[in-house]
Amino acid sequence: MAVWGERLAGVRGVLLDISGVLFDSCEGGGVPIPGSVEAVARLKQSQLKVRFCTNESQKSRGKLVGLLQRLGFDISEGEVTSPAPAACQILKERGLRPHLLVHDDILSEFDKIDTSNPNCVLIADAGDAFSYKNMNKAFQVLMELENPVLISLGKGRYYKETLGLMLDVGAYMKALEYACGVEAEVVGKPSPEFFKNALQVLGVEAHQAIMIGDDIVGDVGGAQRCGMRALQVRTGKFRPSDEHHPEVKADGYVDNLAEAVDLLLQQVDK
């Protein structure tokens, strides 16, 4: 406990994951991981600030807060850092056009930006519409610019639902980037000024959070590049070769949400 200790000293904010640490999704919903509903309500009865942390993009943040309403989760919309409102800012601040390659379910989230006569593609985790003629749609569209953006609402290379490990936005970024020959701009975890917006929001200090997730290099590895802390929950698309990561090595490994959270409250308690 001792080294938990210094692990864990001088934390004021938690930023969670929520897929892979709250719950896995599946066909038509999705699952709490055992002890994460307990735990979430634990966080927000203690003095940590929390605040939630995703770069789910099948779902909108309405749609993403109600699922885990119903789960059992006390969350509200106005607490949850997502992609797809940030990625609006920058198109409105920019001037961009996005031709979108999204999911059905978050193309609300995109209905006061203006998509006619497109200058840049914008792609999210579309699912089954990452059919060939909509990926060849978004590169005829970047090869048609003389000066190709491409926006990714997030790198991951794989997600977990309860069906299995399922392949992510960030392949489909690669394929893009290689086939046109452009470097995409990703709105979302790793990315450094989402984990900046999240804490400014939460009001704490890079040094004074941790952050919680199941993605090596995109929760553990983006989170330790703002100087933040990172742990990295057994759960969701955790393998047992992330704790080997040639790059990346948390700040400390836990089952489950449910042990960070009663690491974190003993350091709190003291």
The other form holds:
There are 2 protein chains.
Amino acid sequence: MAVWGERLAGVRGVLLDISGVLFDSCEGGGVPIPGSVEAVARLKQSQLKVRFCTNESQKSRGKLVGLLQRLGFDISEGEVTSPAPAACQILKERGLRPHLLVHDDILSEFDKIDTSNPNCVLIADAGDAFSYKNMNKAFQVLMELENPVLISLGKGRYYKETLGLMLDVGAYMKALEYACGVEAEVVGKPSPEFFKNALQVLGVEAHQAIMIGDDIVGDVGGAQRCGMRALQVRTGKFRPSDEHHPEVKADGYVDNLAEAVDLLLQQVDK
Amino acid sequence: MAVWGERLAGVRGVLLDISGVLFDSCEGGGVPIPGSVEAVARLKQSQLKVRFCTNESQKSRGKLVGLLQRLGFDISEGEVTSPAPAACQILKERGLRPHLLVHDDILSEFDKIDTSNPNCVLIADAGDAFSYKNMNKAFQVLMELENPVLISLGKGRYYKETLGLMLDVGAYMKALEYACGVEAEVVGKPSPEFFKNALQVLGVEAHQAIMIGDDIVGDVGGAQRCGMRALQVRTGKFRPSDEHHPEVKADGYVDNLAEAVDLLLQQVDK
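Having seen the form predicted on its own, I'd like the form predicted together with a further copy of the same chain now, please.
Below is the entire complex, every chain and molecule, led by the chain shown above.
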């Protein structure tokens, strides 16, 4: 067992990132990361509470869960914290009517949101919909607002598909921030509100919870700032330089989710 | 005459921005800003030295000058300082082979540049070529380099076409900087080297020169940091809030180039 394994003592709840931890996505589908289907099953059979905490904003929660189920994962929509539903709540509470720059596959999440006469811009991981024309339209909407509000579902730099690294929404958020002189409001990891909401649903305190993710900043750093512990997996977008990140140090690094679950269950069984 | 007109005393050379000062561009052409054709002619008939200093990076210098000539301007290619030729010189000096993310209309400027097996990325105002696919390719090239070098032709936030404000290369530069964790090298205004090169060709010292532009940061702030004076015109991308910019104060604000030339020639005639 890794020398740092004792840092896992007292964990009662586990937050799992999805992309890069459970599976690697690719156009039209995805491939499970070896051992992850079984690892999720073992976690859910244990006494640990489990919730999935993702920044996925290219697919609706329903489509994502459907894909994961087809890949063999034991997961249901109600177990997933994702940014689109959280954003819808914020939009309603603040009377915001978004101009949406999102992927078609997530539009259904905003079915009940008024998008007429927009007074803010909401962007998500839009993939090919991040065309110059669409970016320029979002830019123009922001420039015409007296108090421009830009909401971004996550601020990831990139994610990994089977074919390679792909630009994530954070890059386009930065482009609009710079062009318009605004600061975006991030809904999703690493926003503390997002983690806290997931913990609340899970029913555990931050100090009793651990986040497992492939993003050293968004997953590990964000969770630690909320008082949680966090492991980084060496799958997905992990890069060796992450283990020497200038600002964030994970409580542990594991080869994959299977190894993380092994270590967690050894602690629980003690 | 404006009370600040005396600040124009001793000017011997004038650097003129092009887009938003001489003309407003639109798809496939442009419209002269009223009075600008005559203003350029009057300047060139005076004893003042004149050079055009542009960040235009969507068209080659030849295409830009051809368009301006058709609009009635007295201008030749040799009178224009623009970023693509300056970038080519840097690429050759440093043995850099760029992956180009640029508009088709400027590709000819890079005819003599080796683009095989790229060891840097060069971006310009690519317009519709700023697709997700092309941005992702540039991102992937940078991520695969041990020492990623990103060169950006200008870092403008936006420019104005007849139909409205348009996102400029600076926004996409910020996107790649964030995604790759690099800092771009900017060739063009407000880079001091770029202004100094224009002044050298003009044969005047910075304190004898004035920049006239529509960009409070790129034109006015950049020129002032080089020891030049600078006027902002209230045409092109000018916005009323520019006159209360938190960091940059122009030596004067004029309604358009015609007014700037009136004031300059009054000082010369004294």
